[in-house]
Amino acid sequence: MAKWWDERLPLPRMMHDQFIDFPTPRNLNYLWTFGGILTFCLVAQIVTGIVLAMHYQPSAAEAFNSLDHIRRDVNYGWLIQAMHAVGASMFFIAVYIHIFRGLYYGSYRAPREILWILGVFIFLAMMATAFMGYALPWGQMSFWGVTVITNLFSSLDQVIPGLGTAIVQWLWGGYSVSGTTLNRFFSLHYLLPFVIFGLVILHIWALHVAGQNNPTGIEIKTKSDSLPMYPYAVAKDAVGLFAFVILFAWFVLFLPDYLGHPDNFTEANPLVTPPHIVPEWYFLPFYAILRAIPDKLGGVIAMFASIAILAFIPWLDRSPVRSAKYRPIYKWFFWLFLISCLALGYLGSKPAEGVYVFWARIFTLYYFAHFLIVMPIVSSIETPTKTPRSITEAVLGEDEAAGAGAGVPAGAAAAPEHR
């Protein structure tokens, strides 16, 4: 029966080849577990979101109270709602670690350009989904956050008169943010996670075609360089996921509202504007970039460009080695870039005035300079340190690597596909 099924639909064979026998570099560290953690987060968000959608009322009159109903009256509603709300923050924590790991170890370099670009599209879809989800509680910060951010599209009137206003009114479903806007955002918030799921499948497919990168940035050359995904990589992923779930559960059970904004516990009121309107914490670096530019249209362009530029990194970095581990100059610029992003996140939470705007402009300047100036120039002038000849040598040392059979051709059943 199994043979008959496999001849007609070789799904079990494909799963075995791609998720059991698939060769993974033997030197992967725990930063590589965040791919699996992100898959867990996505599934958790979809499952909890479907349950919440059964009880949520997407109308201006009922949305705020329906959340109270879910937390108080629905069986385990308090848990499901907390998992979904905290899960959004955990999702972004994991994705930012995943992105910075890719930047440090050069996971965007050939032959993984499509893999990286698909990741950028996933990130954009995540941001759109999270923004629309932020509107759904229909609290003060939800209402005014939507009003401010959607109104940014009106800056396109400077390019084509009337275009920006038309887009804003289409997003709002009228001349102001209302229940119609909420209903539209709810529909898109429900739909986009399935788009993300499809992009993730393509992302994993691209990963299995090109193969995994590793801390050395060296490709698998011999059988001793790799280990089967199961049980080795799966066991390591399970340990990383377990640690992540402990952190996740701690926030869900003890601090479910800690990562939210206090103003969102007040029902939306179009007549009362909060003194300081800010988005969720994971949008703050991009919000700081937006406010750092004095011109409205320029700020919008800079904000979107700060995400779009990520897709061009594979062609901006021309270093002969992938991993910053072997790049003595660039690694310091990488840490400066990380500090700049953290600083922008802090500055995005502060009022757009005085010294906060000044420093936001400095760090915004470096954000773009890192990609457009530092990466091309440093990769051209830098002399990398000596890299190991193989992954096995990086793990065992030169003498032991020779004894481990470093010269034996790889014979794994599911080697990455190369064309």
The other form holds:
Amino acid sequence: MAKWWDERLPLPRMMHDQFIDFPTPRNLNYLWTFGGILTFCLVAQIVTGIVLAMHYQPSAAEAFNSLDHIRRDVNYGWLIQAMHAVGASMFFIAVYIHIFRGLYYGSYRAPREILWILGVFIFLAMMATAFMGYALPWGQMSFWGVTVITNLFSSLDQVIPGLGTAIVQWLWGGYSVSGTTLNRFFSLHYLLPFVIFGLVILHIWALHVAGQNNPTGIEIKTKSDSLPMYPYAVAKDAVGLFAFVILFAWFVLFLPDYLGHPDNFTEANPLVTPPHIVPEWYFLPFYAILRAIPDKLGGVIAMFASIAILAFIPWLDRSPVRSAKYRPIYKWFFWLFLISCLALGYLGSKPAEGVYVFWARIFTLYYFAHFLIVMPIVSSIETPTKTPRSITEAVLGEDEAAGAGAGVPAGAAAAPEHR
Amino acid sequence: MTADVEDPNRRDVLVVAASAFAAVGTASLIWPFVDQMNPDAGAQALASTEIDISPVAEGQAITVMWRGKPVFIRHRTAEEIEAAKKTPVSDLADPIDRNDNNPGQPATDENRTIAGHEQWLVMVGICTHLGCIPKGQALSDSKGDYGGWFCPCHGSHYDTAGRIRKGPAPRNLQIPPYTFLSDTKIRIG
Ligand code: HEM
Ligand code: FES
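Right, and the form predicted in complex with the partner chain of this protein, after the form predicted alone?
Starting with the chain above, the whole complex follows.
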């Protein structure tokens, strides 16, 4: 049967080679399970989203009530709605871990630049999807979040008068955010996850061309450095996914609205602005950067630049080794960067005044300095500590590795027996 | 066939002409797909609205909707007008009047109102920073440091002529096109 298919469309062959026999480094840790977890999240969002769309009304008059209807009347609507709303947050938790994993272990370095840049595009598409999805419940935060964020484009009026206003009205389909805006956001919110799906396929394709990075940052050299994906990596992925699903279920069942904002339980009112507008938690660091810059256009540029800059880091980091594990100086800057991002997230949730603005400026400065100054300079001057000669050596130690035939292709053929 | 070999450029002309034709055709189809997103005829039809302002007593304000946006109509007190008139244009963050009836003039109080109706200030009630609705319409609202309006989103203060005095907003509150149909009736748009 598989043979019959393979002669016509070699799909079973490809799946077997890419997801069963595929060589994975034998030293992957649990941070490598987040790619699979993200794939799960994407599928979960698509499945729950399609169900919600069957009951949701994308109009200014009905949207808010139809959400109530889903949560109260539709059979298991409460469950599916909570899965989708909580799922968005879970997706971002996973993607942030996934990105920081890549940053720490140098997974963005050659030959994985395209893989990394596809990741940045996926991240952007995720942000756009989440932003438009948050508009759909048509509560006060939905409405005013959309108003404030779409108004960012009006700062282009500072470049060409009238350009910003024209773009904003084009996005709105009117002279203010309205049901028309809601309608088109719904259409795009349905579309974008499938665009992400396509990008993820390219992402995984690029991954399978370059091969996976691993905690040592050194490539697979001999057969004993790798294990077939099935059952080894798959089993590990399953354990990671299981733990993640427990956390996910905890939120869905016990704290379904914890990550949301109470103002969104009030229907959108174009005449009253809530006193303190905040985006969803996963946008807070970028919101803090936006508000840290005193100039309207400058803030918008800084916010977009903070994401765009990620696409350039494969060329900003010039260290001879990939993994921060072997980089005694850079390692500390990595943690400083992580702390800056968390601090920016906290500051983004605070009103833009006084000390909050001061610290937001300091951490914004470090955010950019990390990539533009620290990365190129530290990577040029630091002497990495000694890396193991092979992945096998990193796992088994030098003697055993010699036994396993690391670095000796002839011995490598016999390696499987040693495992 | 022989003709092609002797005069190969004849084919180039066909290829270029056909490609140009296809490119122009495709390009001209892009615009409808872009323009369909712009405000439609229905949204534009709501472009004008008439309001009876006789019930608004001195010191009070009302908010009406125009093109889906709130419009502030304030019946200013003598002191408020006085305060606005006294402020020199050189003190203003945005020295342009932002008045659709009278564009590009200095932002004096005279240029932001209609002669003979100075007590009436009519403005789009949308903060020029990121689009929140400033406070200051209700009597109990905070009116900011300059007695006009205060936007709580990122802290912009507007004076009694709706001009930006402090905070991140770049421009004075916009004055929509409007006319007095009578002493107690205005048409916006
Ligand atoms: C929808 C979102 C995403 C999905 C479903 C996804 C999926 C995956 C999968 C299945 C893997 C292989 C397993 C692993 O190494 O963890 C992977 C690897 C990778 N991803 Fe993603 N990804 C997503 C977003 C991103 C983003 C936003 C970035 C970076 C900005 C990124 C960067 C990478 C890199 C660099 C690798 C290779 C890691 C390595 O081999 O060490 N991914 N991704
Ligand atoms: S929107 Fe009014 S101050 Fe930002």
